[in-house]
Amino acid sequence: MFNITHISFWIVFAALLFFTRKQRILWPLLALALLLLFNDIFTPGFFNLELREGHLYGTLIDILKHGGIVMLVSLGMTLVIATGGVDLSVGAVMAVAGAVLAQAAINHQSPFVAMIFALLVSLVLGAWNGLLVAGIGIQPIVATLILMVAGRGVAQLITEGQILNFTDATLVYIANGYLLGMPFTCTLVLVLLAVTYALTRGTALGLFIESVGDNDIASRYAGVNSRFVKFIAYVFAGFCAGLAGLVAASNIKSADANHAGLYAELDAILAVVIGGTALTGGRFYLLGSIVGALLIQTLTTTMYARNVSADIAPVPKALVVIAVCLLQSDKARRYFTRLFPRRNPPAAMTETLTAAAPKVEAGS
C-alpha cells in the first residue's frame, strides 16, 4: 500500500492549470483542482492507492471507473449540443442496450455477438432521433423526449419486467476489468476520446459541426448539409449511449431496465456546459466535456463520503454547476470586476512621487 506524493501530484496539476491559463478549460479545471484540494484537507485516505495483483485501488480509481459512463454519453451529448440540438433520451437509450446485452447472453449468445446486436439497437435509435430532428424538423427536445418516455418501455419488453443477470466473463470485463493497471472503462473513454477528436479535428465534421450549430441558414447556403450533419451526431449519440450501457450493465452484472442510465441525460448536459459548449450550439470542446463529467462524478463521491443524503446531494451538485458556469462568463467576470474594484494607490503617494520625478532627473 502507498500513498500518492502530494507535492508532486499538485505540482502537475499547477502545472496543467499554468499552460491552460487563457483557454476556456481552465475554469472546469479550477473547480476540479479545488474540489480535489477540499478532499485532500478533509476526507482521509482520499489520495491513497492500493496495488493487488497489479491492479490499481483506491477512490481516485473509483472516480475513474463509475465516471466513465458520464464520460462516455458526455462525449457523444457534445456534438449534438454544437449542433444547437440535445439528447434526452440517452438514459433510455443506455436502458435498451443493457437489456438487449443481458438477453443476448441469457439466450446464450456469444458475448461479442451480445455486443454487436447491443450497439446496433444504439446505432438505430440514435437515427431515430435523428430522423425525427434532422429529417422531419421536429424540436430536438420534443423528439428525444419520445424516445425517452418509450425507450424504458422497450426496455422493460425486451426483459419482460424483469431485472437479468448474467455472469459471462467477458461481460463482466467491460467494467470490471483491468487493462495496464487501470480499469477497462478507462481504455474504452480513451480510445473512443482518441476516435471523436480525431474524425472532429482531424476532418472537416468539426467545422461541419460547429458552423451548423452557429448558423443553420448560413451554413447551408455555404453548401453544407446541416441535415445530414445533425443525423450523424444522433445517431453518434445513440452509439456512446449504448456504449455506456454495456458499461452500466456490466458493472453490476445485470439489466435493470427502471434503474440503468437514470438522470445520464441530466449529468451528461451539465458535463458539456461545465466543459465550455454553449447550449446554443457552435464550438464545442471535447477535453473540457471529460474534465466535466470528472468534476461531476468527484462532486458525487465527496458527497458520499461526507455522508450527504441523495435526497439533498443535488443541492450542492447544483450549487458547484452554478459557480463554475459564473466562473465561465465573461460577462460575471466583468460585473465582479466591478463589483470589487482594485484599490487606486492613496492620492498622498501619488503626489509625493509626481514631485520626485523632476529631482531625480536633475540629479541626472
Second form
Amino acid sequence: MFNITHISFWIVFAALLFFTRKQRILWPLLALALLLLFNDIFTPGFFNLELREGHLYGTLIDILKHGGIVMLVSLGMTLVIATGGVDLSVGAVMAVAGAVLAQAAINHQSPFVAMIFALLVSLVLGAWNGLLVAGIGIQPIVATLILMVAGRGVAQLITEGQILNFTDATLVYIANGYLLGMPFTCTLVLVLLAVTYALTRGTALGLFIESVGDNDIASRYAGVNSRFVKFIAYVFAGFCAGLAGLVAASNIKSADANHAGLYAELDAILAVVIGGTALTGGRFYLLGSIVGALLIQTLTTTMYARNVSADIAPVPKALVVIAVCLLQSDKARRYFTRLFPRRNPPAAMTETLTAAAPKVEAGS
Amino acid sequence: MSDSLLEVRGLSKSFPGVRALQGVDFTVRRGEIHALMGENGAGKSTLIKVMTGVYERDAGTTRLDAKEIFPRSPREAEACGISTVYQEVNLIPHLSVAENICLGRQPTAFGKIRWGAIMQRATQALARLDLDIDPSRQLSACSIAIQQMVALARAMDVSAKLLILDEPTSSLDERECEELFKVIRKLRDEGMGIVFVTHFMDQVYAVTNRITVLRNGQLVGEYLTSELPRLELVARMIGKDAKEVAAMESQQPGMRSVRDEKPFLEVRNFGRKGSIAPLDLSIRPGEVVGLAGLLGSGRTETARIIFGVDKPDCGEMFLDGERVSISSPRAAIRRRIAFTAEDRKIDGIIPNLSIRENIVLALQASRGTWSKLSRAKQDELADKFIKALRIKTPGPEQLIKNLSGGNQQKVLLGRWLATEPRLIILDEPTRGIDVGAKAEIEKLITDLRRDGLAILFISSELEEVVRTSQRVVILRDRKKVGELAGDAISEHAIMNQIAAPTAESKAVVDV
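Given the form predicted alone above, I would also like to look at the protein as it appears in the form predicted together with the partner chain.
First the chain shown before, then all remaining chains and molecules of the complex.
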C-alpha cells in the first residue's frame, strides 16, 4: 500500500490544504482529508487503483463517478441558495428529465435530440420555479415544494407509470463511459463547473447574486434587478438538475419516475452548506460545493465499504455533517479553542491545523 | 400627589448595543390626558411596551394606584388595569364587533360560549362610549375609525384604570379624530388616566393636559400643555433651547446665491396617499435643497416617491423639463438620480461584500449583467473613492460591515458618485456618525454642489440644513407647510414653521 501514487496523493492533498489555509474551503477539505485518512488506515483496499483496458478502477474512482450527480445538482443549488432561496424540486426535475430522455429514446429519437428535449424541459421547470419565486414572490421553500411534489407525477405521466428501459449506447455512455481513463461524469462535472464559473464570475451575475442574497432591499436600491437575478438562478438550477437527471437515468439505463433523484435536493443542499455557502444567502463557493458533494459521497461509500447497513448509515453521516458544520462556525471554533487552551497564540490556529496534514504520510 | 395613578420611577431598558431608556420617570394622574412626546427613537414605544408588559424592564419601578406592579405580558398588564390601543388595529376582521370586544374573555357556561351575554356586554361597552354601532356587524365592514373605536371599547371592557393610546389617529381623518377625542375626553372626565402618543402636534394641543418629553431614551421634562408653547415643545424634542435657536438667527453664511438655472428636477402636485400630501418641489443643478421637519413628517416618503421606491398616486414629475414617470429605483438610476437611504444597515450596505464590490454595485447594475466592469476598472474606482472620500480602511477588499458608520456612509456615497448622478438624494447622511466624519460629509455636499449636482438633503439636524442648503422645504404632518430661500433660512424660521398650527386645525382646538 506504499506505492508512489498513494504517497503523491497525500502530498498533493497536504499542499492543497496548505494553500487554502486562509480560505473558507479549508474546512470541508480538512474534513475530507480526515475521512480519507480514516479509510486509509482502517479500510483495506480503499486507496487501491487499477488500470483495466485503459480505464481506472477503484473506490476513489467510484466516489468521483457516483458523486457526480450530487456535484452537478449542487452547482445550481449553490446559486439558488446564494440568492437567499432554496430549490426543493431538483430531485423531481431529475426524474422528469430522465423520463423525457427515456421516452424520446424509445420513440427512436436520436440520442442528442433526446438529451436536448430533456434539458429544455428542465429549463422550463426551472423557469417555472423562477416565475413563482421572483415573479410572484412566493417563498422559495413553498414555491419549489410545489414542483417537488408535482414533478414526480409529471414524470409518471411521461413514463405512463412504467420503468422505461433504453439501450442506446450514447445515452448509456453518459454515466458509464470513460474519457481519458476517467469516468465521463468527471468531465461533465468539470465542464459544468467551468460554465458556472464563467456565468457568474465572467459576468456581473455573481456579484448581483451575492448582493441580492446578502441584502435584497439594498441591492434593489442600488439598481440591481433582483427579480431577474433570482429568476436566472432558478433556471440554472433546473438545468443542472436536468443534467444530473440524464446521468441518473443513464446510470441504470432506464427512467424510474419514483426513485430517480430521490432526496437529491437534501444531498445538494448539504453539499452547498458544507462548502461554505450560508443558507441565508450571500457569498457562494462553487468549489466548496464540489468538495461538499465529494465529502458526502465519500461518507456514503465509507459506509458501504465498512458494511454499515443502509438503514443505519444516515446516523454516522449525520454526525459527520454536524461536525463539519461546527468546524465552519467561527463561534463554535472559538468555543472549542477556549475549552482546550493552547500554548500557541490563537492566530496560529489555522497554521497548526494545516501543519497536521503532512503527518498523514507518516500515519499511512 | 394623591391623585397620581401611574408612577414610573427610574425605568431603564437596554437592547444589545442600545440603551433605549435610561432612568425615566413618568407620572400619569387620574382624570388627565397625558401626551408622551419625542422623536422616533426617543424611547416612547419602549416605555409603552415596558408598561404593557411586552418588554421586561432592566431597572426601575412601576406603581399603579400606589401598588407596585410588574406585568410580564400584555395580558397581565390588562389584569392590572392597563389597557392599550395600538396604532394598527389589532382585531380580527372577520369576526363580529361583539366577538372582538369579548375575544379571549368570552362569558361561558359549562364551556359553552353564551352568545347572549356577549351581545349584552358588547352593547354595554359601546354604550359607555356613546357609540352607535351594531355589535353583530362584521368588523371588516366597518370603517377604520369605527374599528379604532371598537378597539377602544375592547380596551374599556376590562375594568381599565389607565388607557394607553399609541398613535391611534394616524389612519383617521379630522372628523374621525374629533369623534375619538370626544370619547377620550369623556373617559378622562370619568377619572381615567390616559396616555396619548402621537406625532401630530395639533392634536396634542387639542386634547392633552400634560406633556412628557423624551429624548434619546432620557426624560427631558414634564410640562402642563397650557404652559408649553409649541416652539418650546419642538425645541425640547430635538434638544435645543428655543432662545438659543432664536439668537443664532443672525449669523448666516453668505453662500445663498441661487443661480438662475432651469431646475433639473421638478415635481408638481406630487404625492401618495398615506405617505405624503401632494407637494411642489424643484431642484436646480448646483443647488442644495434641504428637506426639514420632524421625524415622521414625510421627508423620507418624499424621497422614496422621487426615487421610485413607492409609486406616487398623483402629480407630475419633470426632469430637465421633460415629463417622466419613474416606476422603480432602476428607472431612477437610469435617469441619473441617486439615493442614499436613511437606514444604512437595511437599505444601504451589502454587509458581507467588500468595499470594492459595494462601490461598483450601482454602476455595474446600471451597465447590466452581461457587461462586467473589468477587475482593473473596479480596483481603480475603489481606490479613487477611498482616496477622494478619505475612507479609513486597510484596503478595498475589507468587508464593509467592518467599517465604522461614517466610513460606511462614505462608501455608499462613493457607490453613487461612481454612477455620475445629476441629482443625489441624501437621507440623513450624517446620522449616527462621529463629528469629524459629519464635517467631511457636509463639506463633500458643498463640493458636489459646486460641481453642478442637484442635491436633496434630508437631515434632522437643523443647523446642518441651514449651513448647506440654498433653499429649505419644510414638512409637517406629511404636508409641505413652507419653503424658505436664501437669507430667510434660519433655524428659528424653520422651527417656527414646524411648530406653527395650521389654519384649519386652529378651528378645531377647543380644550
